[in-house]
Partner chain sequence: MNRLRLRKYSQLYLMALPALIYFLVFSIYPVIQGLYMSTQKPLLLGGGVYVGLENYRSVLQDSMFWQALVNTLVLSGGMIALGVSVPLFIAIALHELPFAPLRKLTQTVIYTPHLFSWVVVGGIWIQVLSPDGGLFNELLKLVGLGPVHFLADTVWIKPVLVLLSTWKGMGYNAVIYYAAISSLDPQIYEAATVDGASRWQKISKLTLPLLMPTVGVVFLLSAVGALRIFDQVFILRNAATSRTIDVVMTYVYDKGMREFRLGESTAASFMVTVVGLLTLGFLRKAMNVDDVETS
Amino acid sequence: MRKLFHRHNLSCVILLVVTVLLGSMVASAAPKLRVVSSISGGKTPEESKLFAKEVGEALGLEIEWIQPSGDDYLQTALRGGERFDLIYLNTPFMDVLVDQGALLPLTDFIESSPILSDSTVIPTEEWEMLRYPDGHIYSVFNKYEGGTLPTVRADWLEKLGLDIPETLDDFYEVLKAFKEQDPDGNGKDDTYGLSTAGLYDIQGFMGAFGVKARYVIDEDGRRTIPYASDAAIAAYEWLNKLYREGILDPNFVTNSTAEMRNLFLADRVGMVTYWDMWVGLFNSMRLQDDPNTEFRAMGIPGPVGPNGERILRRGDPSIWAIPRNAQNPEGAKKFLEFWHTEAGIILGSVGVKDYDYIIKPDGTMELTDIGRSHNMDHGVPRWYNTNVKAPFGTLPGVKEAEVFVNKYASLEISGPDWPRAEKIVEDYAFQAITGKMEPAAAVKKMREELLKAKLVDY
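Taking just this one chain, and keeping to the form predicted alone, what is its structure?
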């Protein structure tokens, strides 16, 4: 069940909520559907028009498919009075909107839908991730999310005669070798052991110290943030050691996920922390560039902790929601059902017919050159529906990585206060890792600020 904290609401969304609720009673049978998604759709504006056309033909609606250019687009647009019928968002932002009453409850729709209520389409227990304390569900899954884990250059391990790391000491020795032993063979000192995109996602390493990201709620409902606990000090000290010795990419604080991925693909770093699905995408992209490449990405579990456990992160569900002021909520519901059918899944994964793929005379599918370059990901690289088989199989390395995610990963708890808390956590964590503050002092200040802002309870 989603945990939602009805306190200390974000002032930045107050105006947003007023705007959203103003139009909540306006009914409309408009045939147009306005959809906002930063993930699903085409790879270019032109391709998104083709994508929207195919959706429209399937639903019998005119589709306006909006792909934001920045992360803040949706908040800004809603706050500015924009009205959408369907929005793609992550669960932390959903927590904020649910707390403010800005989303349409979908519980009855889901339970009455012959598609969405089918446990072979979406497992019944998965819905509990989206259910709130009021008993309602306010969103529908976009895809099966997977999780994050360390991803290593398996070919570099083999080249340097290294075993897959298990303990923290093992990880240190492997990452140090990637930095110092010229694994790319170019005779230059130009590689790093590890790169991240900020704290995204160091959970695998923090887990070795028993530390879980975001909020932990005790039996009395009191909130703590383990990244601001004394247990996290040793984790920051370990990461600081990597930074001081040049093993950790010095640009990790400012890296975007794309910059981190590009370092990995360009033979500049031996390990990143990213999605299990990207193990396959990394391999596929390099194989497309060079079928004879030695490059081989491999997902591995994080270092084992002293208690024998590992802690990885299961991805926040990426979801679709309908704002209360949507002008065409019924059209949005038609889309949500379509998205989980075979036709919707093929569109969200393989792409647009006669553009990303063709149907051969024998009825089989064949990817076009453009379709191959898109790696079968138009927002839904993996899905829940067990009745729909991947027409071209899975990408190399994904299934093996999934084993570790399924075994060690769990969801994180956010709530509407998390966006404010995250800024404080990141600020002091970065100072601890880069040595601008002693880790113990950074954790102390982090916790003090969180308590002062009433973002934690003790």
Given for the second form:
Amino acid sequence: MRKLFHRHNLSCVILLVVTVLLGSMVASAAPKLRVVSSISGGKTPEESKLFAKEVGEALGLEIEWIQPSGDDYLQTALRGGERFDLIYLNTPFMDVLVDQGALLPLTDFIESSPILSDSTVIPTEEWEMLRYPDGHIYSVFNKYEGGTLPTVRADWLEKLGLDIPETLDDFYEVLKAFKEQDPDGNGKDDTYGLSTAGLYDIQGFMGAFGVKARYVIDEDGRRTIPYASDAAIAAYEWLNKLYREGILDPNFVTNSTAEMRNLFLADRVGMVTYWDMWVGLFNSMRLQDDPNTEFRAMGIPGPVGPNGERILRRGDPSIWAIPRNAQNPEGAKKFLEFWHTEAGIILGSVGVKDYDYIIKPDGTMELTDIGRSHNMDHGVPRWYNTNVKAPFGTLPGVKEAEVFVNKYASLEISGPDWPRAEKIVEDYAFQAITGKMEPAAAVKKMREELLKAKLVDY
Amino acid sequence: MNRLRLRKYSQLYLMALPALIYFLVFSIYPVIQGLYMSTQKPLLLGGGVYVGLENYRSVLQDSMFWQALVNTLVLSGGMIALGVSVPLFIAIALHELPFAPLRKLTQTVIYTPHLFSWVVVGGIWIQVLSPDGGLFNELLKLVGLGPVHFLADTVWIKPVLVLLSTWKGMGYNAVIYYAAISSLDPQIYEAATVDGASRWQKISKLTLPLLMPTVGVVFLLSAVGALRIFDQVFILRNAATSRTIDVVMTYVYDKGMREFRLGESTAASFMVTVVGLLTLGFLRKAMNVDDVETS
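Okay, that one was the form predicted alone. Can I see the form predicted in complex with the partner chain too?
Every component of the complex follows; first up is the chain already shown.
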């Protein structure tokens, strides 16, 4: 009897093992897509699962959506032998991967894709931003990137009876008033005119002096960094004046972008320099907190230079690419097309159906509380596809800001040497702005060091 | 003879085997891999191109590496000097405290920062030292001094880093010293009391000399870790101070993770390891650690 029981038990175990093995074989036979994106996807691990399920249902694939918290993960994982089908990148990292032959060329796929080759989905000229000297394109846009520009508290301007600033002198007067005239009306001297997150984006102000950020390459292919040119001296002097007079937030050196945003949202500062999309997000956040708020953020072009010039910064494209060792490149291509269709755009912007939004009986969409708090951004707050209308309209102030970005913003050139050059540039730029060095001396030293390190040609 | 000894202790060797395998797999093998990678231009999807000693040459010709090395020596010098001496005085002071509950409370308070990660400590001190409403600057304001941005000022940042590291680590070293003081033979002190020695004489003529071997151990431990300082610099650096406080390990990080030059990053890391081992060997020799251990 006991023997029989043992034999019975053994057969049960064998049966279980065989079932599990067969089950896992069946599961692995289903097409799978491994996606890595630190930006696009759900806002929480739970929502990311829903997000992956939604993508999977649309593509008929099993999706593994990996959302690392930082940028370092991808490099480490790739080097560690992990194989992904689709990766979300910034352009400097794409440059490295293309240089190493690690990405699949997508030129033929893009040209033959009825969706991606449609100029109403992605304007034809935009692809040139992603084309390499070998003629190939190795990636597909994630979204329309927009640009950065000064964002001002329009309600404070009105309250203090000030006009929208145009020239550098106007900007100075407005920022000074924000500092000194108690625009938040709390009776305390606790406001600043301007805050930034380091030198993350002072392009709007540097533009008034005709100075472009990062590298500029001339017709002979020689590189220079305008922030290290004599033209930048007056710009540093102007910023130093703001710092000296307490108009510029003293924490601007150490601020993270989140800290800078919080200062703006908390009525501590009247102007920040940030993404055009955030004009809308600022307004939306404050409106959610208090529907009767007077808070009104407004994107404005930077100060105009003496020759009428203005320069704003266009964001580096965020992109999707397929590694050469991808196991399901065809599935990845299906995703890239889907991402630019209406369904993909709704998912990347509004979010997951029945979680971020519901469809009402009359067929219209309605945001849930969660969806409202996500501000219609799941990686694609804006898109190129002109055939897809934003279901809830754009956030207040974004359209107007976009006009300035489209008119004045241009891409910056980085290259592999920029991280090293950036340290030298920022070191002396901060010393000039905070008054530790005379701006002229700082620029001279900056240029000398860049030349010595062969990081610029002139 | 050796075979006999092997047989005699075979069970002990067998028990040590898992630990040996662990070190071979998780310590020795990665080191060999790293050494191999430092002679390559590694590719992110695996493999690489052999470049010989090119990565080492490139690092040695990089002025930022030398700047980082100088910063490392200055910062670690300060951290060792204060990190070894300040806890010594704290431990002696604690030992002299007659009221036990107060002694324990002080010990706990001093030790607590050691339990926090640098992320937490950095967050706290960024707030405390902020020129916009930070506690320290508010105090300065009370005495009529202007705000100082300690964490963005190239003059202040090094002393601040040294002081914060000392503040965070002093509890740990103080516990080591305190344990050493507690284990000193009380009869020596009784004899000194009978001979009419004052409290100060007991500290300077007995406690301090008797603590010197422990001070040596704490110094050695601090010196070994000195070249590897990273967390505090990584958390507290910013664009304005980066070049003033970047150390060799942040250089290694930047090379690998920001510039994607894994070969150079690994080469720099190896050079630091070699310098660290040489320093350790030199210190052990200079301090006669081996003689002390075998005697």
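Just so you know, these numbers come straight off a predicted model, no measurement behind them. Positions refer to the first chain, counted from 1. Basically, rigid core = biggest C-alpha set you can superpose within 1.5 Å across the two forms.
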Practice prompt. Tell me, please, whether between these two forms the C-alpha of residue 102 is shifted by 2 Å or more, with the rigid core used for superposition.
Written response: yes
Worksheet item: After the core is overlaid between these two forms, has the C-alpha of residue 60 moved by 2 angstroms or more?
Response: yes
Discussion item. For a quick test of reading the superposition: does residue 329 move by 2 Å or more at the CA between these two forms, rigid core aligned?
Written reply: yes
